[in-house]
Each structure stands twice: as C-alpha cells, then as structure tokens.
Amino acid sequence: MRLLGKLGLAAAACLLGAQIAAADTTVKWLHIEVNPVQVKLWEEVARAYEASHPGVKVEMQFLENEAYKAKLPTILQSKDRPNIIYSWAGGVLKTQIEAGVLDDITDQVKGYSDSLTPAALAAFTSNGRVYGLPTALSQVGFLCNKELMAKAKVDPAGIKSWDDLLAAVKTLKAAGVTPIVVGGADKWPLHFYWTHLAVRIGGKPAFDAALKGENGGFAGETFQKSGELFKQLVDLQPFQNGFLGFKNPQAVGYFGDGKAAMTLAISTVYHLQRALAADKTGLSEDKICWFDFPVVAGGKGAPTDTLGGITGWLITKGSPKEAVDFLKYFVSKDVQTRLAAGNFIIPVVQGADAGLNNSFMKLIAANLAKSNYHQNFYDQSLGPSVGRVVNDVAAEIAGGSMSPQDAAKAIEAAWKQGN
C-alpha cells in the first residue's frame, strides 16, 4: 500500500509538473528599435511583467528596419511567427488585415482602449474592429546643428518658407558646410521631401481627392508641383557626397557626428543620433535646433499641418491571450509615462504626457496637439505596393533620373492598379 501510495504521489507530481509546463507561455515580441537605452527600458518592462505573471515569458526579437519591411510578409506565414509585431499602421496594416494574418483584439481591449488618444487608436482600427495598439506619435521636421548654422550665419528660426530653405542651403554651401544629410539608399527618407511638400501645397483636401481619383489623382497639379519644388532643392546639390549610398542609420550617425547642418527626419532622431554617432555621444541638447517644414507660397495646407507616424504594435493570428495582456501592460499609463520621461516617445495614453520633461519633446507634443491634419507617411498610408513606388520615384528625382511629372504619373498608375 505504501508503495502504491508513493507511486500515486509520484504520478500526481508528474501530472502537476506537466500541467505547470503546459501552462508556461512564451510571448514573442519582434521590434526594430536600435537605441540600446530604450531597448533596456523595454527589457525592464518585460521582466517586470514576467515577475507578476508566473509562467509567462516575453521573448524579445530584433530585426533591422529595412530587413523587417522586406521579410515581414514571409515571417507572418511562418508557424513560428512572432506574436507582437511593430507597425506604422496605414495601408500596410490594411493589407495585413485583408490577408488574415492578424488577430482581432477588439473584445480584449474594451474599456482599456478608452485611455488612448482617439486619433491614435483609430489608426489601428478597421471597420470598427481593433487589430493593434498605438504606442507613439512623431513629427517630421528639420533637426539642425546650431554650431554649423552659426558658422554660416544662418538663423534656423528664420527658415519659414521654401525659398528661405533654398537660400539657407546656398549660404551653407558657400560657407563650406554640408547643408543636409540624408539616407538616400533607403529611399523613404527622401520621400519625406516630396510628401511634405504635397502636404504644404494641397493640404488634406488634395490627398483625399487623389485617393478618389479626382483632380488628376496623384498625377494632379499638387503632386507634380511637389516634385518640381523638390527638384529645385536637388538642383542645389544640398546633400552629402554619395547620399544615394547612405543607409538611414549611417546618415543619422553622420548628423550626430556634426558633419552636416540639417537633416529632415522623424522627431525620434533627436535621441537616436546619439546612439548612432561614432562616439556614442552625438550632439548634446544645447547643440541641436529644430524648425518645422517650411510653408510654400500659395499653398493650401495650414502651417500647423504635420507629417509623421502613428506607430504601434499588432497581434498576429493565433497568438496566446497573454500577448494582448502584455501589450496592454506595455501601453499603459505607467510605462508610457516612463518612456515619456526618458524622452523616447510622444505618448498616446491620456495623462502620460505629464512625464515629458524635455523642451524639445514638449515642443513636438505641442505641434501635434495643434495639428488638425496629421498625415501618416505616404509609403505606409498608401500600402506596400504604392508606397514602394513613392519611395522609388522620390529617389529617382533626387538622383536626377526622373522628372517630377513622370514621378507623379508613376504613383497615380500604381494607385490605379491596386485600387
């Protein structure tokens, strides 16, 4: 009997062990963040979640930005796909929803989602259903090096119009300073010029009309003119030597090394340039300036209109419920406040902006707050196929191998083909 009792206890112990093992869940989280300071904070959040949720492990995975974009469609078809993936929302998200590779998390985030900025949540919502959670807002504008601008006697606060920018480029070149650094090999940093010019020239009405095929669509006057003005800048040869061979991280590091006066970039580059500078220190706060993208004479866009991202995270098909639970924990007021306090994000959770303690980040937050039209990046907003063409033609204009008119026609043709 004692033997049978011992065997019974052993069997029960084995069964309990099997149940515990079966309860263990791994949440695979794929990100593209290259700033080690921010990643360290994320890791701390993941470990804190694990500590309060026994049996759950959060496994962080990394892919470089361009590799992520290229490999994600294949990754999403894999049985071993990650559970949480990075997203810029827009047309790419729409394509993923249509492909059936994402989980609908509407019911799991009911109530919780009320704490999010409505416009940010809307970017991850389709037909009333929620497929992901936003995490940050950003603005595209010109970061500048105070010392190099002063060397050429250029006042960044005086660059208000497109003509002002062209004049500044000429003055910087005359002073022996490289005016602008750009990661031309990745193409999308160049599309910021073409896109932001379209925002300034036509505003939201022009973009909405183009989506409907009105006024010539993306081959219409607004988009041809944006290419023409971009070419005005290109003709001044404002970029660093070999700009079409520079990847974006290399260009950001170049700016952080103090080798160019300006870079048209996402506001997050304010901190990223430090991590990617050769000395890992980059430009200190007192050496960096910012000015909004210049207005265009006769433009219909408001000066307060912004271009930028609404970024977040999606849950892939068939993921465990713990993936959504961790995501809600990660996009919580406490964590968002910590990230804001570290000046890593403009938060999307209401009240988390109280963590912002940096004048630059407060400026970006104020700009976004007063923007009545925040245009998501065209290469994301228009979907992967059309977005690729937008990036390609922006690089072609910059390289002098395509006319602004042909560029606009190419985008319109791609849009018509897919819609």
Given for the second form:
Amino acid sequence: MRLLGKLGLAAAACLLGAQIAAADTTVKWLHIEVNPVQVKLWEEVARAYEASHPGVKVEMQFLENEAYKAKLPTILQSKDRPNIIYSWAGGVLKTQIEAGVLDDITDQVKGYSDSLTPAALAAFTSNGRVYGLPTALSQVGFLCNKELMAKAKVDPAGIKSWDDLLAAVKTLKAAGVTPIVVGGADKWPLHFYWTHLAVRIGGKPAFDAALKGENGGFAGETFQKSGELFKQLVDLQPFQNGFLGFKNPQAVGYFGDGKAAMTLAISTVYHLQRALAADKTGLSEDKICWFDFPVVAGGKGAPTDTLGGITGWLITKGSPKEAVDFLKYFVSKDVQTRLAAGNFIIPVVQGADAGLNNSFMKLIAANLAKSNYHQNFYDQSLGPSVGRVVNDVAAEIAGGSMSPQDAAKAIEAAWKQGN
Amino acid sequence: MGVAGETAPQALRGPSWDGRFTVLILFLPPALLLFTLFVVLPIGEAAWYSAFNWNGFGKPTNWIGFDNYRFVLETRAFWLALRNNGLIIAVSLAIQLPLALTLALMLAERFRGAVALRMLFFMPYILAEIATGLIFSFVYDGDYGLVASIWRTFGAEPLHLLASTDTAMLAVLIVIVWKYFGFHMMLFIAALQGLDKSLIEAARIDGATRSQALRHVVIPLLYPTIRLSVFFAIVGSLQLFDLVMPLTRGGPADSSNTMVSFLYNNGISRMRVGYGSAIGVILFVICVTFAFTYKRWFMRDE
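Rather than the form predicted alone that you just supplied, could I have the structure of the form predicted in complex with its partner chain?
Once more the chain from above appears, this time first in line as the rest of the complex follows.
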C-alpha cells in the first residue's frame, strides 16, 4: 500500500507539474551525448536556468548519434520539433539553412557573439547570419601508449614526418607490438587518415579549390596523393587484426586496454578511453602520450593546421525567444568554464579555457589557438551524401579493395551527383 | 455437403445484383481507402521522389527524371547487394529448406522428447533479428568470441570472420540458416501431421519401402506446403535487413549488403531520399514480379 501511495503522490505531482508547465514556455532540447557524467552536468545547468527564470521549462530529449542523423530531416519538418538541436556544422547545416527550417538568431546574439572564438562562430554563420552557437572544439591527432612505445624504443616526440610514422610502425611491428588500433567498421575513424593527409598535402587552398571544382576537384592531385600515402601506411599492415570489424567504441576500448601503441583519434578520446576500457579505468594520464599528425614532405599545409570538429547547437524555426536565451546561458563563460574543468570540452567562449585544469586539454587548446586553418571533419563539412563516400573510400583503401585513384574519382563523382 | 450447401447459393442468387451491390457499397470503400492510404500512396510517393535529386528537406524541386535509376545501376555496391540477395535465396533453397524438411520428417512422429526438440530448433526463430545479430557478432568476435576460442584450441591466428570481404557474407549466411530453418521445419511438421495417414499405410501395405513411401507419397503430399515455404524463403531473403545491420552493416566494403541495407545506407544515412526511393522502387518491382509469377506458375490451385 505504501508503494501505491507513493505512486499516487508521484502521479499527482506529475499532473500538477504538467499543469504548471502547460501555462509556461517549454524549451525542448535534443542532444546526442552518451557520457552520463556530462549529461548530468547539463541537467544541472538546465535546472539552474529554470530556477533563475520562472516560467521557463527546459526539457532534454535524447537520440543516439546514427539514429539522430537518420531522423533529423523528418524531425525538423514536424510541427512538434525540438527548439535546440545538436549540429556538427558543415554541409548538413547549409542544407538546413537552405530548407528554411532554422531560425536566424543574428540579432538576438548581437554583442554576445563577440565573446566566442571567431572560427567556431564562423562555422555556424552563413552569409553573415548566425544560425546557432558553437559549444566545443576538438583536434585529431595520435594518442600513444608510453609503455608500448618505450618497449619498441620509439620516441613519440620524434615522429614529425609521414616517413617517421612509417618507420615507427615498422619498428613497433618488429618489436611484436600492434602499432595502430582503428574502428574500421564505423569507417569514419579511417577517413581521418585520408583527410588529414589532404590537409597536410594541399592545405586550405586545395580544399577550397576542390569545392569550386578547380584542379580536377576531389579527383585532383592532392586527393590522389593523400590516398597514395595512406596506402603506403596500409601496406605495412599497421592495424590490429580484424580492424574492419571493429566499431569505434571497441577500438577506443582496445587502446584503453593497452593492446596497441597508437590510435588516430579525436582529442576527447584521451579521456573516453578510460570509460571504454575493459576494466573501466583504462590508461592513466601519465601513461598516454600525444603527437600531432605528421607533416608531409613538400606539403603545402602548415604543420599547425588542424583537423577536428566544431560542434554546437542550432535553433529551429519558430522557437520561442527563451530558447535562444537559454542557449546563450548554456554557452556562457560560467557554464563553459565548468564543462572545461570537467575535461569535457575545449571551450569556445573566450576566457573559459582558464577552467582547463589538465595539461593535455591545455595543449589541445593551445594547438587550436595556434591553428590558422581548422578543417572540420570532411564527412560533416561535405554533407552526408559526399561525406559518407569519403568514409567509404577510406575504408576501401584500408581494406585494399580500391586504388587511391579510384577513391579520389569516386568522391568527385559523388560531389558532382550531390550538387 | 448436404442441404445447407445447396440452399446457401440459392439464397444468394435471389436478389443477386442488388445484394452484391449493397455488399460492394458497404465494404468496398473502407477497404479501398485503407489500400490506397497504406499501399498505393506510399508506393506512388516513392516512385515520385525517385525522380528527384532530393535530400528530404522541404519539397523536392530538382527533377532529374530517371537519373537516380541510372546512378543506382552504375553503382558496384548495388550489384553486390543484388548478388548477395541471390546468394541468400540459393542458400535458403538449397540448404535451409532440405534441412528443415529432414528435421520435420524426424520430429513429426510422436516419441519422447519430440516436442522439446521441436521447440529447441524453433527457438532461433523466436529470437528478435536484431538480438540474433548482436549475439552472433559476439560469437564471431575474433578475440573474445566462441569462434575465437575454438580457433585458439587449434593454435591458429585470431580470425575475424565479419571483418574480411571474403568471409563476411558467409558468416551472415550461416546465421540466416540457423535463424530460419526452425520456422520452415514447423510449417512442414504441421503439414505432416495433417496428412491422411491411410494413404501412407496403403502404400506400405502395397509393399513400398519406407523411403519409397516417403518419395512417392509423403513428399508429393507436402508440395503445397513446400511451395509456400519456398515463397516465404524467397520473399524473406529479398527483404533481409535486420540481421545484416548488427552483424556487418553491409560491410566491409559493401561485401555483405543486401538490397534493403544498401537502401538504408544510401537513402537514409546519406539523406539521398530520391536515390533511396529509386532503390526501393527497383526492389518493389523485383518482389512484385516474383510474387505474381510464382503465384501464377506454382501456386495456381491454392
């Protein structure tokens, strides 16, 4: 009976809550975050906002990453769409803007937007109009296992060029260590190689030219060369056995278990590997090393150029003004500092990086600050249809079923079909 | 057939046209409405979308006629998916159904434990496809799975069946046979138990051996069920999707895609709704053509 009583009370409370909410504004916020610690922090932020803004209710909704991408077009065109949605910027954002499903929030964030890292804000700006706010930056680079590197007598600090990397792979193999682990079943972890090589070989000019269809577009020299160099690596068989069957979380866990010397990963993996390792503790921070993606001899890209993500939030068409207000609160110096202190993000609000208390995160923040060309992941920036072809061909080169030339041609063909 | 059988048609014959007309007025509109809403419209919509280069946002505007079909047919992965569907059909017909029939012949008789064995073989079919896929992705795992431990006892290198273009489809096929043979076995058992036993007894009295009775009496009597089983097996093979996704997602390098996983990977994940619709229409045409031809040729009397 006591249980029944409690249930009744709970039901009554729900009803009461629903009645209050019905009279107020609800901001629906759709996210894809799987890290429970970070979601809990967000939840706290939302409740704090509600407390200081009576009459506004912030409701969190969740969808898994792939499901989210698949359902987004339908969600955005429904009348009951969420007000704040997750975004990787890039080609998908461009399509959403063209389809008119997003709110232009330029005027609402005027003045405030000056506090954000310009490059991050630019990713959510189109034709001078702002459609969303960035929330985090990341960098792709090599994470390494100090013990295994030492076992094979490879100095991670000495890996500066592509040839150094190839040599390191050979040395590691000779020492009986699996050089690199990668989640090949998800394909996108493999595209980091191809894309980052392109960033090193051609730099920003090559990418911009390809977008305009100049120099042979994505079938041009830069992109063929990045496939060829990637093939050089693949031919050394650097990856763990069965890498095409590994999903990314599995691969990250494999690295956390200390079974491979290196992994080319997003900077967030530095912490994520601990949660995904078999023993849930993974590699402690003193056992991990990091080095930037090696440079390519004769490449036009600067060594400081970075590949990584720019993620943030968009406001959908017809949302209440409270949605933007909450978002500004969420991407404020105070909240960003808290998220940074938890090692969740490299913040985008200027000054919030003071919250970073971890030397690795500080290093990545410094790298991003130095970078004059931060390339968003190709699979995001080229939009879903072409981006996924990039992932496909990277996996095919790695699996040996496609030549670098055909790979570059396939991307160019997809680019022409998609436009 | 007695008195009732003869009076019923006469009663219908009475107000013949009027009666039928009332029935038509009463029952046709709802059926027609439902059929139009849930069958004709979606198919028509898919056909319409397949003529556009469209990503699912707003209204389709970029009319490209039959180009999507051309793009589909030019894609190597599409032909691979088609070949894989063919392989699944072949394996279903050549391995799965004979296996199911053999087991059914053994288990249709009443003996101790027959029911338990039947349930055991039927179990994989009860399991959800997605769960089956997940379970087998662990079984096949080259480092921790069952296959890995068997392999290790022989001292061989870890083998990742799902990670190689040579073995991924084979691994998927094994799961398909494992999962669906129980269903067909149950169909056959039901049919066997419904058979007129006196025909078999008569054959035996006439001197037919067990295998002769089986070949010339039992199997022919099972033909209607076998034809139905074949129909289910082929249509099911053409639609296979939810086993492939958790196992391989069609990879590596599209080597284990089926038509439907190919549709999903391209139409939904890549937001190429027009292209995906074209694949859907092609699959629809294949299925309908098959279903009608099969009905016409093999299931005429049923």
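Just so it is clear, the structure is predicted and the values come from calculations on it, not from any experiment. Positions refer to the first chain, counted from 1. Here the rigid core means the biggest group of C-alpha atoms that line up within 1.5 Å when the two forms are laid on top of each other.
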property	result
Exercise: are G220 and A174 on one rigid part between these two forms	yes
Relative rigid-part rotation, degrees, compared between these two forms	11
